[in-house]
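In structure tokens, one chain follows: the form predicted on its own.
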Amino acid sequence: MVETRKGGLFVPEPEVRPGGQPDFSNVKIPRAGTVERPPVDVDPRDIRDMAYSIIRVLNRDGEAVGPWAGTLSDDELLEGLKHMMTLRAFDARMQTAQRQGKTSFYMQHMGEEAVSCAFRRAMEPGDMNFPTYRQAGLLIAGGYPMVDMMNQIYSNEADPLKGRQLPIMYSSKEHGFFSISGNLGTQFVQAVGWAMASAIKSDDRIAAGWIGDGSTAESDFHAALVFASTYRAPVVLNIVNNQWAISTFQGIARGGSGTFAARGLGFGLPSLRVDGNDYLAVHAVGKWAVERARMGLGATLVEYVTYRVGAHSTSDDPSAYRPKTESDNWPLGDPVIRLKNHLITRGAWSEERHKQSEAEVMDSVIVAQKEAEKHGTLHAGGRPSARDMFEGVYAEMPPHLRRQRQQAGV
């Protein structure tokens, strides 16, 4: 039955706030290995259905089962493994040091590891991410050093970026990387505009767009979706729906479509739903996107139904808007414990070694640390030069900018 009322505004509420018993009998999680794996060419209408379901490959006994299982062999799930591991533990050693004053800001992936360490392994050299700043997985998983994201993040005299970005706004070309930027929703649109110029130059690579489920409320969402479907842009559109933006549950910007990946379904794309903290299922739909796009056959729209277990930023209080004890109720579990147990499973891994690899990660992440401090933190050491801040705008530097540059002393 709908919900109607007589006169006012209606304002959508989240199922529990502080203090309530966590809640999410809404989530309906079909059995994995039931969804159908479509052939790569299938016609966006005959699957209409896809965007009101979620594709599980690991099953509640670490199996992995179904048409979309067997797109990674042994050694590639245990490198995924590891990617998710380095990427948990170089959160960890992050936050502290922005509790100890080394960098102003961070914003941990604590429950999404699986989005951007798998997707990552579907993609090829010269294709070009454009991520949001919760997807530091897709670096990891790229071999991008962890040396030169910390320096970022301190600001100092290595820093990559010269100091021009926030803390975790990464960039490299040459891993994929297109610059973060902190107006959410910008490079949605301009992942699709970069695939129509690859497809303009009859180049074949392809580009993938981030979003988070907040900010699929902004205008760049749907123009994206309109130039995506349009030209047949070669662009993965992802959307990581985490349950929550910050302070704000998911509701407020999914409306009436019950999903996210619904809203693709009036534009004629093909959108499908995974469990996001499947590392299977979300390498495994990545692929399958990444195949269709390359293969001149348009975009797709994906959303990734995960959690976000810890605070949306340093800058934020979680147990202001929700239950304290919410995330130990989400129904898709722990994507470092779920691929754990499946190679456990498969005679591919054991408890013993994965204790030895935790403190194997956690070291190697230290060590990057250690270096990268010798370079400087936010309040101590080397810091970039005042005159980065005059270079790599234009060509070449106009006039105005060279005599502030000689006014500056720099």
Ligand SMILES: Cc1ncc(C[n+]2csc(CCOP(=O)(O)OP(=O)(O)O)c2C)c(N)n1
Second form
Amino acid sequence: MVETRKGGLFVPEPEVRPGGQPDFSNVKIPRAGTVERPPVDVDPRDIRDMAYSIIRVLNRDGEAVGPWAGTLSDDELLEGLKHMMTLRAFDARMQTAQRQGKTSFYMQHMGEEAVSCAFRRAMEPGDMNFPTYRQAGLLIAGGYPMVDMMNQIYSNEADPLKGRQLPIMYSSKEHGFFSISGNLGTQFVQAVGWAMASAIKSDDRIAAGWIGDGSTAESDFHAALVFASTYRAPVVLNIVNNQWAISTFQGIARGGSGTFAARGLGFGLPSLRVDGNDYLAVHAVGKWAVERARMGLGATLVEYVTYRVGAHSTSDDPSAYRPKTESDNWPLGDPVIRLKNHLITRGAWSEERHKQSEAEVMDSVIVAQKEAEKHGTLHAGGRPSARDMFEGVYAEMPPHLRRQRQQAGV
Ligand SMILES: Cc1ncc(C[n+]2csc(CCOP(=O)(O)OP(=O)(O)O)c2C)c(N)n1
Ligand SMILES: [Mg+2]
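Structure of the form predicted together with the named molecule, please, following the form predicted on its own?
The next block holds the full complex; its first chain is the one shown before.
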């Protein structure tokens, strides 16, 4: 790792900055199919080396190989491809909508679609995700209506959250998607707490917590691991390592631990790393961890190795801090193209069908967008009533809020 010194202090630095030649030679990538698949009741002490490897299923020829292959049928894979393509088209339209002033803010998932889309398919109804803003794929793959997502983004009169959340901070209890909190790291402690409550009630529902590479530097991450490991909470703890935390590279939060997964070793947690751009690998590892949790065997820490291709948000310009062509050099490729190629190799898909499907998916997103825009956008059309801001917190409204509502005249 490159380091600078400030007096006696060592400061990790990214290998390359804008203008430099992208270099991922430090990312060690094992061949697909080479990492073992232990039984779910394995003793975590016997698989410590998995925190330093990467579980991969899809090889360079688009074949599914090794012990983690075989969890999904052709139809399930085609569905997964459609979910990822939908998320990508959704992102493209909403990014443009933000530039057109229809919403104040948007965050894309480009390059990371497999992580949330495939993981969602490893869960069961009743399980609960505690997501960040980078997991809208959980909703899309979980069948949540796109129109409702757009209504939320536009804060319009049909916004299910009535304008009370930042755009993209969705919430749907029915779809196992806990209200997104902008305060990163909270997702981990809340997921562990929810999972502990489920276990206390002898329920078999499990939780999944989500955190980014950068946010693992928050105290909440470490506190969550204490409770998750001590009480063997039925939770899957997902770290999405997309290499960047806005403009801060992953080496700062990772520090001397070698990998993010390795953070779990000191807690005695099974700690796996997986190719986050490999839909099949994400699904297989998700299934393994979910099953472990559901069987009462405790928490699993999973690091998804991926890359944030787009800007952090509509308020960010990555060309200020990383080479423009860095994403082209990312060695794990594009999750959509890799699954497409795999399906072609299986004889279940073709380039022509893919092109046609791309157009159909985009059409369905545009139809949803037109429907949502009938209910208004940020500066035009219907908006939530000011009265809504007084609702939804207290079962019985306390007197001071009633007074404020009267003063507001709503
Ligand atoms: C507790 C907290 N501190 C700081 C922020 C501001 N913030 C928003 S996103 C972000 C970067 C997060 O990076 P990472 O955890 O890697 O997630 P990614 O955006 O890459 O998915 C920061 C610092 C925040 N939202 N919450
Ligand atoms: Mg990140």
